[in-house]
Structures are given as C-alpha cells and as structure tokens.
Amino acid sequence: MPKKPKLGQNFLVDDEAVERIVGALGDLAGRTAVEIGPGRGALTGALAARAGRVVAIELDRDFSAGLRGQFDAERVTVVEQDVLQFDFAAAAEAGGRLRVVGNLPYYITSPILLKLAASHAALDVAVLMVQREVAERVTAAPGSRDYGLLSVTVQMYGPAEQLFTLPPSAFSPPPKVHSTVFRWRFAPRFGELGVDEGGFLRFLRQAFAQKRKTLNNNLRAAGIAPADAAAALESAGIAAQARAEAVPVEALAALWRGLRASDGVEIRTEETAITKS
C-alpha cells in the first residue's frame, strides 16, 4: 500500500513540467545539481540523466530509502537531512558552483530562500517551485502591490524571474493553490551598491518594519532623529512621505550610506535597531 503523503507534501506528476523545470537549469553536463525535497524522485530522474552528479536532500527516512533503491549511488547521492542544515559550500567543493532545484514545502519556503541566500557563494542558479503568491512577492518590482522585504532581500542576491505557473492538477494530491516556478541567478549586489551585507539587511528590516508607515516614520521608530532622517532621505532623493515599498533598492542603498555617514547616527551591527548615539 503506498505511503500516504504527510502535511505539505504534494508530488509533481506532470512530465512536461518536469522537463521544463530541469531545462531551466541550463546545461548540466559535468555540473553538480542539488535537489531540495525530491520525495518520490520525479525531478531526480531527469536530473540524473543530464547532470554530472546529483545531490538529493531528503528529510523523510522512507523517501530517502526509496530514492537509494531507485537510483545508482554513483549518479545520485541521497542526503537524509534538513535542508536548513545542509552545507552547500562543502557540496560545491568538488565541482564548482551548484545548480539548485526544488519543489519547496509551502510552510518553510522563506527559511529555505534565506538559507540559499546565505549560501550564495556556492550557488550559480536555482529553479524553484513555490506557492504562486510567494513567487509574485519574490519577483515583484518596487511600487507594485507585492513588493516588500522578501522581494528586496532575494533580489539583493541576484535577479529572480517567474517562468511558468502550474495548476493543482499537476500534483498528487492536488494542493489548494497554484504553484509558480521561478529562476534565481546568484549575483549579489552589495559591492555594486556600496553597502555592507549584514548591516544593510538589518537596515532593510527596519525600513520595511511596518508596511503602512512611511519610510521616514519607520526610521524615526528605529531611533533616528527626525532631522537626521529628513536629511538622509533628501540626500538619497527619496520623498519624505514615501513608503519603503515604493523605493528602488538603489535609493535605499543611498539612504543607508547617508545614515552611516551622518554625524551622531549609528546603525547597530549586532541588532536590528538603528539608533542615535
């Protein structure tokens, strides 16, 4: 009797979608592909036919055993582990930067995206399937309804683009939502924008802290004196009543640099708060 799927497990059964997803990774000859949550191996087989090596990260013990019995160990290495604990850098040592693919569980999508961002030095490109609403947020442009902290955080590590959307019928059991595949190319922008990675990300959490408040008010709530906030906003070319969701990342970077350069203004490096010293 087939094992019943656990909460959050919806298996891709659309063969055409499998080919499109793997094809979006580009030429895999001689490359290492890492698959997140292979489950029953729908994508794994297509990857094994194209890649030099496949590393399949699967937390479920039964699925891990099934994958080991299904694929040649010389082609597919099954790692029974939580992807949030996986060492992408170590996996990349043998064959260069990794290509990543996966149908991400809806309930831990954001933590996985942040894990990939933190591992960016080991990664080349990722093709990921997520809930449609999440993909819209990840790929959103400034000023759009879906643009927010997740959008700018992901895009600071490289461009993300939607590829195609699948209906519930492409999965078994069918989920209650549509799923969208997007491609994320890793090319961090911190150096280009003249910002410190850790400090700027903490600043962004403050800038987007309360969606309905203006950027000016969020800065003041974080401890920046009104005069300092006003001067930095003007220097960065940002309107006093602008919300963070409407501001391009280039202008946010200019604002951060202006605040760092202001006399008496300190952006803490160990906490998320921005304070006046």
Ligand code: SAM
Contents of the next structure:
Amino acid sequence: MPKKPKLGQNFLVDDEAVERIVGALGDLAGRTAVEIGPGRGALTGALAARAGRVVAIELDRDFSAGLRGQFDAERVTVVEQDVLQFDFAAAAEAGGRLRVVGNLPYYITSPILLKLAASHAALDVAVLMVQREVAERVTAAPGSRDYGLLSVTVQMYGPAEQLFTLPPSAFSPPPKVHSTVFRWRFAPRFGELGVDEGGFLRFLRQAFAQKRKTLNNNLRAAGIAPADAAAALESAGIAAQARAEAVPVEALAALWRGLRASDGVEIRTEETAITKS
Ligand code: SAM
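Now show the form predicted together with S-adenosylmethionine (SAM), given that the preceding structure was the form predicted on its own.
Then the entire complex follows, led off by the chain already shown.
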C-alpha cells in the first residue's frame, strides 16, 4: 500500500522499539488499550498479545480494512475514524480508564494532545511517539528554553516524561526528524491548585500570548489595569519583570486566584471575556 503523505504515514520498523513502547504502558492484562493510528499494525500485534482488548483508531480506509483482516475482532476493534472525533469516554465505559498508545501522525500532534487532555477523565496513561522537539516542549521545566504554553497545558493534566529517542532510520519511509517517545500519566492538578479548568487554561493562553513580553505586559494586553496587574503579581510572589516561561505553575495559579478574587478584574481573551463568576 503506498504511503499517503498527508496522513503522516511513517511506519515503525524497529522491533525493539515496539517492545519498549508497549512495555511502557505497564501491565495491560484485563485492560483496554487504545491505539491512535495503527497503520500496518506494528504496535497492534504486541498490544493484542498483552491487553484484554485493543481499540485501534485508523483514518485510512485501506489500513483499517487490512487490520480487520489481520486481527481477531474479539480482541482488536478497528475503528475507522479521525481520532479527533473519537469518543474516549464512551470507550472507557466498558472497562475502566484507558491506556493510550500511538506513533502519532505528526501533522496533528497538538490537536491530539489537546483532545487527550479534554478526555482526561477516561484516561490512565498515554505513551506517545512525537517529533523530538515536541517531546522536549511537552516535558520541559519552567525557566528552560523549551518551556511554554504547550508544556504548562500538558503538565496541568499530569506529569510527562521522555522515555527514548529514535533516529529516522527506525521508520519506513524515514521522516526528516528524530522521534521521541514520552509517557503522560493523567492526574489533573486543577483541584490541588485551586483553579477552575476552563478559566485557568484561558488565562494561561493570555499569560503566554507573546513570548518576548513580560507576564505583566501580557496581562495588561489582556485588559487588566496596570495597578491590578502589579498588585496581583506582587501578592503571588512573582517579579514585576518575569516572563510567564520562567514562572512555576503554582505561582501562575496563585496569580489567577488573586486576579479572580479582586473586584472588577476582567481578562479579555481571543474568544470571550473572562470575568470572575
Ligand atoms: N502505528 C503505525 C506504526 O507505528 O508503524 C503507523 C504510525 S504513522 C506515523 C501514523 C498513522 O496514523 C498512519 O497509519 C495514518 O494513516 C494514521 N492517521 C493519520 N491521521 C489520522 C487521524 N486523524 N486519525 C486516525 N489515524 C490517523
């Protein structure tokens, strides 16, 4: 079957990597594993040998038909669908929180990560192969070169750790980039940090809106009066000249709680105004 370039089809041809990826999901006995983009089934066979059930979501009609012929339907359910439309919550109803795995189609990496974040209640852990630079951003610590909005957003849903990196030669055809596998354990931090999920995520988008600007300037650009911004930064213990990229998420949460508590503070966002409510 020829590769369809638009679907990010680079197939894993490294058996040791297959074992390491599936092994990183932990004990799968009796559990449901969801695979994103199974393609020709490089990971699917190893999953089917270990998991109670595998749900394999593949957009490409040729591959989904091939997978149905390759695996026992009792163990592997092939869903021909765009993963961004897949209902993870419904899939979890039958057998507990899901373990997700995938050598992702790189052209939609960020939307897939956001989809998983939005489906977090149905998920236990994800082991995902992404472009190396994306894994570096997702797992970066505050103050480091790669830390930004993607890092803080992913990490609000639970810790993410890099596992290993593969060269282009581990795939056929080889992609232009190195690929890194990371593990993401779903344990959302909104309750612990005393912030509401929707409001805090919108606040983060404003706080990180312009990379070169200070957090103070980004807040002011979002419509916060200079005096309110200065007072909230001070009470959260954040330096007036700090950039959001250097501030730990605990302090950003304190800042957002402070802003929400102060009368009349309103933050403009790209979609809507956030008001305290
Ligand atoms: N898992 C296989 C492997 O490791 O060899 C294939 C990985 S390949 C990088 C990505 C796979 O995702 C392809 O099979 C592609 O057809 C599929 N895909 C692309 N876009 C998709 C989408 N929106 N939803 C589900 N699968 C998609």
